[in-house]
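In structure tokens, the next block holds one chain alone, the form predicted on its own.
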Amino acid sequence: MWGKRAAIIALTSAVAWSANLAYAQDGYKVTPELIEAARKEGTVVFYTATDVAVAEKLGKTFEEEYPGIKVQVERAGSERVFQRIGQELSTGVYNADVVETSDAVHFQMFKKQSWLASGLPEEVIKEWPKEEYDPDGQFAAYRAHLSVIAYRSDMIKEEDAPKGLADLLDPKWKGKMVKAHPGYSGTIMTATYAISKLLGWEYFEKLGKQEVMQVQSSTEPPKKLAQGERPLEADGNEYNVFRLIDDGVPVKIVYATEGTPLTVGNAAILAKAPHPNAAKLFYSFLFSLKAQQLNSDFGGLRSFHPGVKEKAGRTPLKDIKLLMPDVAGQEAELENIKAKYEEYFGT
């Protein structure tokens, strides 16, 4: 499956539209009628786990593209977004229009609850690998990124830096690492599952004894590096490290010799979106070349759009040993992952 991914990543009427429309195999188009109907609604509410600076810049770009429609960004870690959606929809509260998280398991659960609308933008059907969108058209891979080791190059010499996951267990890193939490972050949930299958829970038991600074979101470890609070991150999302590098912060990424976990972030329109036409327009925009290129350039995210050009200096995915996500396996292990993590890290 990844061979196809690597090749691609260098990687009706609007007013009458219903969330329960049958899935159109060729995808829906953005029409003048859809744009007008979206402007009448005036707002789209976006629940997202993408870093807030990236999500808000995306929202502002959409507002410039479609004047008269405001994007309300509600950002939290993937697990918090998932919990919020579940709490709201199960009690008949319909606030969100479009949802995005970095835990693919969430969308399988949303789909089972019949909480997602059917219908994908034309761009997805034309450009995305078929394995990167739901065959029933209820969600699609909006972004991809890695959970990486990274370090301050002004505090750790390159020859002394860890080369892989096992190196993080060296006593010299005790009290010097920062790490995100799988109970909050979908990225770290996916990474924790992949690493536990590769190295066993004994790895996390030993890592938990390294006096690791524990934070919540996968966006936070890179920020702790930037602030100099810790010289080394055990995990955290690649795209925030890219942004630090672009800003001139002396940090370097390590793609672990054992493999680096890949996370795919899906997005969907909710079946009872309060602004269905604005949701449909915004959802199409998320998968446009303009938005995907912005995600890559400004956000450091990986894209499934074949037209996206990655910045020079970034390691192509084809050159990285990847730990691929296993949605079914991870879904079956969710509670065990949380319990084991709490046991070994005390939180």
Contents of the next structure:
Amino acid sequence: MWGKRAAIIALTSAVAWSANLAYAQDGYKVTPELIEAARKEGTVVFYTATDVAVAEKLGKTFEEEYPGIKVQVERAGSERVFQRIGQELSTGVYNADVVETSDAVHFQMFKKQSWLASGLPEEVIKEWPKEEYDPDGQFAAYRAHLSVIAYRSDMIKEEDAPKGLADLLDPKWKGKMVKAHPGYSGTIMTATYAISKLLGWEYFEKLGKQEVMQVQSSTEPPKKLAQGERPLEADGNEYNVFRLIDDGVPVKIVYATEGTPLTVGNAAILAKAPHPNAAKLFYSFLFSLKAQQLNSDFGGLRSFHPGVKEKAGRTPLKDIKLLMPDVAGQEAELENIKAKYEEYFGT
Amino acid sequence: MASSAYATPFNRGIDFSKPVFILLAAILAVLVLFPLFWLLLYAFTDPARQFTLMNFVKLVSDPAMRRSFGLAIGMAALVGVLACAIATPMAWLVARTDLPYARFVRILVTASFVTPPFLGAIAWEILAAPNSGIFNILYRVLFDRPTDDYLFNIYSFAGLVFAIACYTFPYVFTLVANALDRVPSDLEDASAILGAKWLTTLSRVTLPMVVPAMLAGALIAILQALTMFGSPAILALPAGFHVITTKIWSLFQFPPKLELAAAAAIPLLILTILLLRGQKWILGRKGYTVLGGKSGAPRVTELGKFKPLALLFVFGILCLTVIFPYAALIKTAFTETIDASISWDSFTLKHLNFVLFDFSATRLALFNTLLLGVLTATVCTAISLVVSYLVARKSVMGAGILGVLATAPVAIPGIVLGVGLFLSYANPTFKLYGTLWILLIAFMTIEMPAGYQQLSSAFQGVHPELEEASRILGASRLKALWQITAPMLRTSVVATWCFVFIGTIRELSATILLTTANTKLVSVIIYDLNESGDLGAISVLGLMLMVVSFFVVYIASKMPLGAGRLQPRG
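Since the structure above is the form predicted on its own, I would like to see how the form predicted in complex with the partner chain looks, so please show that one next.
Whole complex next, starting from this chain.
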């Protein structure tokens, strides 16, 4: 199946293909030898920041595809995953095979520490936009998602709902909003930087006076909406809102007129992975159409795989005004972002 | 001490005091000094490990940091006051009056004691969050208020103080009630015979005798509040303010500032030492020996017409600390969402199913939690008993240092201790990270002060006369401890065991840095689930944990101890 797909891609996207040739490697293939070696190792350990239900489902799908190899899913928030990897590797404990977080800065750090293995799956080299993987082949964009405004449609009428970020400063939303924290959530860190570039810090200074309920993870604001604790989220994961909508919770997404911040979640194989072959096999599975389609259908995540078909009713990325992440700029500004945020929001 | 002069000629057993002292000193030194060493090293150096005071300059010059210190100290002090205000009258009512259902009240107080504060905080979120809180929904429905009106807001400074006091007042209650159980009636009788009214006897005789217990309890409550992480993380952060622990925790966010975090712990260390000094100063001035070889039954005050009022007070407190929160957890465990009304239609076993069958971490975490709880409690109680004996009886030169060592960890917030322990034991030399050993060491270090404080205050109430009698008859020190003192302190020893056991179940802040996939604990799972907002599963897990803990505490209270059981008097 992959061979046929590859042939079609090679024919139809010849331009992108030749551009990618600049990168010396073509990516590794899943060979019978690799599968056999992976099976001998028997386990792959996946440190991930994706919602636990989505990550567990992905693991089960892999286990069905390659019987005899167990996936151990270790889920925590991006910053916690990062902290754990840092703790473990710097003290010589090698537990993790594959790592994935939603903060692109982490992977720059990992790379600087030489903690990542080189080599990407064939599919990434062929299908992914060139700017969505590391030129040295150490990591690639496994998923993307947005940080969105959303509201309870049974508590706020559509015509009253905010249309953009500036509308959130209206006094009528005082005490009505919930938002996640940039010091905890990679998604919100990325979004905060993008919005501060666009609207300046005055925006956050004013938002801080709106008595916003502060939660930590970007998965949390949608759940506070579902509980009815607040009718409006100033930011939060788009994919958790999709999942609520699928569950029948009356929630609606607003793609702000000013733009919606996009966050890229990278994945990589660790250089000292205890199960190197299983890691390679699992890593290539992560970028397969099957896994990417599953992330989209079940998890509400966005994919860079051109073959992924999004569920009807979800606004396609091309129709949304996006604020693209700027990893280098963000990395330089980290301390300032956190200090400013604490100044305006108290934590 | 007079006894040694008599004891020596008859001493048939070998006195193991010295070797035991050396062994204990070594164990405590490793447990305490190792992480403290790392803490100090980081506080006074830069990332290149060169000496600097810059960390402290940064600390003092940061207004956000100063604010978090102020708020934390204010919060802890208020928790201490509130805990004493609730617990002391309650303990007196239960121990010394004819209040009906006193046994039942004690059991319910134990229930709020066993409840981990973070679970209590989550329960209070369910009850008193401004919009989705059950109380506020009821308030709006009953009084026909607009949809954004609310009566309580748990996400506030007052809410935080309240939610922490609910789960720390049992420290004061247990100690004061135990002391009241032990206060001999002779003095009170004397006061009454001399014509004093019951109120005079209460305020001039009974209360002063329980002051040490009340202070010890308040001190534990204050220190608990000061170093607590879970409840502020759940309640203060949404309200938009930091306390010291959450501030220190935020310093571990990317990129981590370990030096600053270590430095931020130093004022906490100094504050704690000052508090302990203060306690010693107050206690040092008076003799408080209340348990001797002879005494009568405790006096019982008749409440008379105040009985309904007293009952209402006790019942009200228990509603707030135990009955309402558990009702909320039970409701959330068995209904679809937290704002669903209670009916057969909304009843569901979905969350129970998820926790028992779908959620793979449940069984392992429960097993690990209980195993570590029992191990820590047993080891800690044994060490504390011997240490507080050696310190109280000054039987070995330099025994005081053991007391200092055993108390020192109280000053280190769990999260910082977690890092210290991580740096100490998760390196290529020890390789303990990822094993239960590092957690056992962590729990022992964290719980040692509680165990030691409990038993040493108990020792202060035991007059050495009976021990001396035993030693005169030829028993060695440790034999006298085992045969005479331990059974006399049975209640305190069991209470200490339970304190420590419960302490390990409550622990979250150090644990969160030290657990891995195979060493998961229930507290960490609950915290993770709270992060993803799954209140139904939290409720099920929390209730399961409580049922099991209660069972363990019940068994512990039935254990015989030492050579014989001390029969209750009266």
